[in-house]
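Given next, in structure tokens, is a single chain: the form predicted on its own.
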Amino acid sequence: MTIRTLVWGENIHERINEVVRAVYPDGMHTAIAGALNSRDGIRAETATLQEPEHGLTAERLAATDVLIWWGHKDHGAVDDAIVERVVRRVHEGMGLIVLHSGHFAKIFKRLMGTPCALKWREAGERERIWTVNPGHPIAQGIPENFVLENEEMYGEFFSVPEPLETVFISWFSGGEVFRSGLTWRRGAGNIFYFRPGHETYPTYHNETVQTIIANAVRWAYRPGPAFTALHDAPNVPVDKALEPITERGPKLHQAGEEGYK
């Protein structure tokens, strides 16, 4: 089974900043997708903020098993209707991987229900990433720890809900630590947040980082049809109850009437 993966990139810094363009001449989204396409069982395409409907039409999302999200400069430009469209697909079982500054993306904040705020410093610090859940599928083939020589610091407190699992923790030269690989489930959808990926550094060219993202795609993938029944709230008639019952007392709704939403 090929996992249909869509890598979404804001695609602003690559176009306006010479430093970022030198590191990712074709965009970060293209670099990530290219690395994924070198892995067995994954077929990755890209979409960007500048495309009609941000490249996230209902038809395209319906054909996506896992969505990867990178944004930073203009989270507010993402249309709210598109946010709700993506959230609906995650609830139905589409996997979501949020990278680095995507912690402030509307989609991530909507799914987390919290501010998703953190401390940060842009000083090109060494980041040592520790694998604290070595048995997790996302950590397969990843060493006990690995180093990124230059990265932006993210520090605790990270105001997200308590995760389902913590897979990685980062330490920075300045002394801060950060829960840098976290998982959640929303509806039928698996969500993974992975911290590294500041745009001025070649993080997405790092083979270990690429392996973690590929592992996350496989982990987030949910086989089978979309779980669309999750959105339903059917009124079950008395005569359709699994066991015979007698209707009693006053009620608000007529038989078969839709509930209030």
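Predicted model only: the values in this text are computed from it and were never measured. Heads up, when I say rigid core I mean the largest set of C-alphas that superpose within 1.5 Å between the two forms. Numbering follows the first chain given and starts at 1. First, how it differs from the form predicted together with a further copy of the same chain.
Once you line up the core between the two forms, the Cα of Pro237 ends up 2 Å or more from where it was. Once you line up the core between the two forms, the Cα of Glu247 ends up 2 Å or more from where it was.
Here we have the form predicted on its own; I need the corresponding form predicted together with a further copy of the same chain.
No partners, no molecules, just the chain.
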């Protein structure tokens, strides 16, 4: 079994900003994919905003088990039709890992149903990440805490829905805390948000960060065929009822009629 992983990168700052290019000369998506490809059971490719259909054709998504998303500077440039296509695949069971500034990505806001806002400060301060759920598969092999010496601060309130589970919480030098690793399921798709990864710092070269992302890929992976049935709202006719029943009372719908949507 190999988990077909697609790392999507906005790929803007790597091209226009010297600092970012120095840290990620081949792009952040390439760095993340490279780290994943060094792990057993994961085969990672990349896609970027600039490719046709942002590299997210229906065919490609159908062949993707887990999608990783990093964007920051131009969330608005992602085409709404492609957003719906990605969301639909998540509902059908594709895993989704949203990184750092992807909290404001259209796909994430669409799946959460909330603003996904937070406080921020770009001061290169220390972030200390605590494991608060050591039994969770995503925390496997992760120490009880680890440090990213320079990171952007994200502070609460992070306006996302209460997660299934909180896996990591960050401490920042400047006095803030942040729920840095959160899980949800939407339809049949597993979703993990992971906070670190400001583009001016070498966060995705950190081995612990790489392990967390690889763990998240394995956790988010759902084998088996796409769960397409969840898009339907099928009428179950009386004569097909699982237990024999007799129709009673007044009706709105004619036999065989579609429901309202």
